[in-house]
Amino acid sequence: MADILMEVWDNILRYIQRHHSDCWRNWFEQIEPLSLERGVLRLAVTERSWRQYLQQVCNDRLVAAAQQVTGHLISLEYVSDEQESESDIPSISSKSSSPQEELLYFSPDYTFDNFVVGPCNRLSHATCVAVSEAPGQAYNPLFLHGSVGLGKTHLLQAASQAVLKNNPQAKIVYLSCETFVNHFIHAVERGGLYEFRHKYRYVDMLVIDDVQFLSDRERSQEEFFHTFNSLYQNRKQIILSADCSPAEIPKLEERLVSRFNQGLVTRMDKPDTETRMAIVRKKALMRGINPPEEVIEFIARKVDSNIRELEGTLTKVHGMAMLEGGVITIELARQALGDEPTPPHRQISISQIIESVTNHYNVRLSDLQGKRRSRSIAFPRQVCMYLARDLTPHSLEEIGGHFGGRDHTTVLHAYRSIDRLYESDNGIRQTIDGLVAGLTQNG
């Protein structure tokens, strides 16, 4: 009987290896099968994070899996031992969850273990270890900030899950900026702001991402504020992440900047390729994937903008490996990513970029760097700054400089507007394109 049960579970292993090689992990391996009785398959998985991973991101593969394999209705059972099961661990989707209990969800891929370090992050990594071995003491606050997908995230929960294994008892608050948001503006509603303050003042670590999203929301600031002061006077620890340093976020209060920038403030810059490489064996090997070293060395070449890129990639390239008979090779990856040479990366100056949009909108240099608002020029205006911000190696003071003495958070408010419209209007996104189009023929 065990026999076969190893023999159902592998095969369940092989079928989401194959078809669902996006969820694998390789420690899926050392997951065992105890029983399959009454349709329940229960398994025996020794870490809380993998329980909650299976619950949260796998269960429904993997109950199709099971189902596929058996020919039957089956259902899972995640258990730590023989007596606990799937029932005691908080589900995020729970309402019967307490608050605490819905914000405590952490990746296990997101730990120091898996972290590649590289000239990029070293310093941002070296803090977060700091923290997590001397929360409230090493550097407070600590506020990482870099563009998207560069392992933000990773470091704050892989800081928040160390706290926890040293401290299985340690309070830890881990969420959105944009949750925060919510909870705080859903408490002023129903009367609750005892309640919501007494969940985040008093804890050992609040550990927030994405906190540029205060920008311009007054209210949410001034109680931000308070709870960050009563929090630090306890000495409690507090980490922080966002897209853009404290003094670019736009719209933020001066004693907000001032608390941010008064513990340690570190930037998370884009991988090299040689950090690029490490980055895909370490996914591969967390995935039970083997791919040749050419194969690694092309798609850290082909995919230089961020870690979460170099995943998709690499989970494209696998998934068509297994389709067609499982084995990775050079030729395969070629056919995944497209094989064209990738452009040289031109010089592109503002100069170019504001003679490229003045044409395209029939305005003039001296309107864009006037002071006029109407959006026949702001919007022309705002377009330069965003182009100006990814075309460019400027920083947005200097590009403000280009357009009448504006200042950084003039430019990145512009960039953002723009960034919007683009994922949003199907009409400027078209725009947008053709002008960088334009620009890198022609720089």
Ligand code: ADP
Contents of the next structure:
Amino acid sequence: MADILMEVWDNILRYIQRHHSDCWRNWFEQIEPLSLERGVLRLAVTERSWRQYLQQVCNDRLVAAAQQVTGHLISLEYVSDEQESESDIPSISSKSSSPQEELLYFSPDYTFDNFVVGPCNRLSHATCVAVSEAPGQAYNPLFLHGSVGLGKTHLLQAASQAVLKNNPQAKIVYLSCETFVNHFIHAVERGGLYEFRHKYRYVDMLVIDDVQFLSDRERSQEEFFHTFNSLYQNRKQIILSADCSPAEIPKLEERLVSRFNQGLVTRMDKPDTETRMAIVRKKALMRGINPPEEVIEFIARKVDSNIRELEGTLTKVHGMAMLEGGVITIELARQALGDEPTPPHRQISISQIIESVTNHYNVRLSDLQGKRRSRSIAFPRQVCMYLARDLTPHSLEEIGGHFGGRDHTTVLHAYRSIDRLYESDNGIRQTIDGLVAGLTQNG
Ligand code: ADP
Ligand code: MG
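The form predicted together with the ligand, contrasted with the form predicted on its own above:
To see the whole picture, the full complex is given below, headed by that same chain.
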């Protein structure tokens, strides 16, 4: 019986690894099947975050795999040990989940072990480790900032999980700033401010992701200010992240900016090629994929800004390999991703960006630097600012300086507007990709 059980589980694992490697994780090997009775396969899963991951991310696929492998309808139960069954896992997948439920979910992927350290993130990583070893003592508050997809959320969750590992009783509140704001509004409307304050002010560590969401929200800022002070005075750790530095968050009260700057502010930059290669290697390992080095390098050179995209690219190449017999080769990677690898970025200057954009939109430099706000001028100006932020190391202030001395909030606004359009509008995406390709290839 035990042999059959092992075999069934093993076949399920292989099936998932073959067909859904994006959700397969190397720790699946540590799961122990306990029993298969009356259509229920019970699995011993030691870590709580693993159980949550199985329940919330791959349950459907596991059930389908179990059915495929055994020919029977089987449900799965993830238990922490042989006695206890875990039925109290909050669901984060449903849109209606309350903020309370959202607080509890940590991705098992987002640990320090799974984080690749490079020059771009060394300080942020080191400070998060230090804070998790001695919350409230090392750097308080700790403020991480950087563009999207560079690992802020990963480090915030890694620090939270490390604190919990050292001290399972620690009261940690981890949430996105959006949830904090929504919860606050809800509390104001329903008269639940007392509970709200109790919940956020009596914790050992408060971790809030994407605090740029406070921008232009006066009442939430006011509330946050008091939450912050209360925790800070009690020497409780506060960790924050944002897509820009405190001073660059538009319409953020000065007193909050100064509170955020009071501890340690560190910036996360784009990873260099070597770090990107190490990240692809790590992600491949986590998914049980073993691509040849040349493919790893090809992917790392191909996707050079957002790390989330690196992972997506790996998944795509692997998915294609599965259709073609399972072997990942460089030819296949080329086929999956199209054309030749892009050569490493050379230094791109703002003048080169301006030149390409003015040529493309047929406008003059003096228009971009002038005061006109008509769309035909304002739009190319925004595109320039967007590209300058993405492709050059200049600060928002410096970029604004090239366009008639506009201030950093204008540049940030431009960046966000174009970024949104990039996601939602295919035409604009093509234009931008074309401009980027021209700039990166011809220098
Ligand atoms: P952000 O919050 O800055 O937008 P995330 O933390 O969500 O970015 O990171 C995006 C993806 O990239 C995640 O899957 C994360 O695990 C991965 N990632 C980012 N930096 C690293 C790193 N240094 N090592 C491993 N994975 C990373
Ligand atoms: Mg994030």
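This is a predicted model, so every value here is computed, not measured. Residue numbers count along the first chain shown, from 1. Under this definition, the rigid core comprises the largest set of C-alpha atoms superposing within 1.5 Å between the forms.
Asker: Answer yes if the CA of residue 370 moves 2 Å or more between the two forms after aligning the rigid core, and no otherwise.
Answerer: The answer is yes; the displacement is at least 2 Å.
Asker: When the two forms are laid on each other by their rigid core, does residue 23 show a Cα shift of 2 Å or more between the two forms?
Answerer: No; that C-alpha moves by less than 2 Å between the two forms.
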